[in-house]
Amino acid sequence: MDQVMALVTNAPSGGAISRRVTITGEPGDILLKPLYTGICGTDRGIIAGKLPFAYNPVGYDFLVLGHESICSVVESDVSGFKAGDLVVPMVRRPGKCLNCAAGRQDNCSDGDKHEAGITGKHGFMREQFRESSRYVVRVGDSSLSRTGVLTEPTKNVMKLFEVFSVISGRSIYPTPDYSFQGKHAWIIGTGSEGFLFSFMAREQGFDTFMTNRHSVDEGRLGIMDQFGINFVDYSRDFDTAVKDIDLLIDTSGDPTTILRFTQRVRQNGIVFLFGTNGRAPDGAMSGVMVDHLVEKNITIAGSVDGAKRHYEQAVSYISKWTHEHPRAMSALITNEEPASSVDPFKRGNSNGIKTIISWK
């Protein structure tokens, strides 16, 4: 392949630079051009050199960044895809375990998988790249040429709620129609992933609360209002507002915060850990907390990534939400940067929700 402009790092050392690169021998029957790529905490952690598990592909002294994208097909060697189609490439490539062989590399059991833009596979922040149609998901709704960049983080939501459906079946929720009406879902964190988890909790019928240890801006509150989501600043209102949790989803990765909220989870409740933060201080679990977990039959589970069907479900829900709440979905994307800029990696995202890079 000819040289292409790309945003690259040297994993796991870090750094970020925009430069032309040559990548040869990538297998694939479809040529893709990114329209937008998203930036998340994983990307920032890699360029900061704080994620030691990230590494360059074999034979390269750099790693092309990016695992969130919405792309257009440039050319296709297979039926079912044609030039101009909107698609999302999957992040993980299978290893050799049984889960990977079954198409569930999201549940890889030996760690021998690769992740685009993260571990041993070049990512999507480049002018174009070849991809196998096996790992490409069609986006049939042409109106998702921008919000479709949220497909990758949303597939994490689909995976988590699939696991929730299995775990929650261990008991009967005490409602007349066995629904989640009147049940309380709390999501710790007000970043883009927190919003997506909250949107899905509302879809399930939960009374949904987003929470953080500080106040949030009017933009975030406006999105919550459109979806019927409540907000609590737990640094001020924990004792009076945080109670009767049935489903707790953490996106912070902070042990102390997780344990504090878990104390408010009631009988047969479920706690999901999604956020990771290896720099967070240790949290101590007391004997009282162990009693609480055991006597109230509380389940704690971790969830990461998703299978192809979760990408497909994500596309469906993003389409639904984009048509039902167009202003809210558009407002999730707070910053759009040119492909030549590495500034958004360096300055963080404290004043925004989701930053995307335009390759159009």
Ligand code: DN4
Second form
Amino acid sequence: MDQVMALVTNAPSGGAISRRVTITGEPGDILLKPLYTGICGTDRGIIAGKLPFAYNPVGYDFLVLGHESICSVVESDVSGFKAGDLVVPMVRRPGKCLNCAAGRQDNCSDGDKHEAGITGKHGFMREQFRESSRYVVRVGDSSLSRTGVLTEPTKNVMKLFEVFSVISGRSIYPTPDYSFQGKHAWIIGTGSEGFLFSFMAREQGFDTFMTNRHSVDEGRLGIMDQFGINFVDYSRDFDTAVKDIDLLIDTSGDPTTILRFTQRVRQNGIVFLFGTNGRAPDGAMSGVMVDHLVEKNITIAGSVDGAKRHYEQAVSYISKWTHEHPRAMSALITNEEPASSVDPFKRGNSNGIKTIISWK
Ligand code: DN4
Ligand code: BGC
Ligand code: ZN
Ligand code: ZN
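Compare with the form predicted on its own: the form predicted in complex with this ligand:
Every chain and every other molecule in the complex is listed next, the one we just looked at coming first.
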């Protein structure tokens, strides 16, 4: 393949530069061009040199960044895809374990998979790239050429809620109509994943609360309002406001905060750990907390990544939400930057929700 412009790092040392690269021999029956790529905490961790598990592909002294994208097909050697189609490439490529062989590399049993833009496979932040159509998800709704970039982060949400349905099926939630109406979902953190989890909790019928240790800006409150989500600044109002949690989803990765909210989870409740922050201070679990978990049948579960069907479900929900709440979905994307600049990686995420890079 010819030289293309790309945003690259040197993993795991870090850094980010825009440069021309030549990448040869990548398998693929379909040629893609990104329209937009998204930046998440994983990308920021890699360029800061804080993710020791990131590594360059074999034979390269760099790694093309990016695992969130919405792409357009440039040319296809397979039936079912044609130039101009919108698609989202998946992050993970399978290793050799049984889960990977079954298409469930999201549940890889030995860690021997690769992740685009993270571990040993070049990512999507480049002018064009070849991809195997097996790892490409169709986006049939042409109005998703921008918000479709949220498909990858949303597939994590779809998988977590599938695991939720497995765990919650062990008992009957005490609603007379066997729904989740009147049940309480709490989501810790107000970043993009926190919003996407909250949107899905609303879809399931939960009374939904987003929470952080500080107040949030009008933009965030406006999005919550459109989806019917409540917000609690728990630094001001923990004792009276935080109670009767049936589903707790953490996107902060902070052990002390997770344990504090877990105290407020009631019988048959489920706690999902999703956020990761290896630098967070330790949190100690008390004997009282152990009793609380045991006596109330509370489950704590971790969830990472998602399978192809979760990407497909994510496309359907992004489409639904984009049509029902166009302003809120557009407002989730707070920053759009040109592909020529690596500044957005360095800037952090303090003011914005989701930063995307335009390749158009
Ligand atoms: P993000 O935009 O950094 O959101 C994290 C949120 O947590 C921010 O709103 C933080 O607030 C908030 N937060 C931090 N500490 C606390 C605390 N003590 N109490 C309450 N809120 C707190 O990241 P994201 O939304 O893109 O992703 C969320 C997390 O999921 C990250 O840790 C990712 O590494 C992880 N992740 C996991 C997977 C997977 O398992 C996939 C993608 C991301 P503030 O400090 O910004 O105000 O598959
Ligand atoms: C991606 C996941 C990936 C994880 C690895 C996340 O940002 O959404 O698909 O498995 O990073 O840490
Ligand atoms: Zn990510
Ligand atoms: Zn595997």
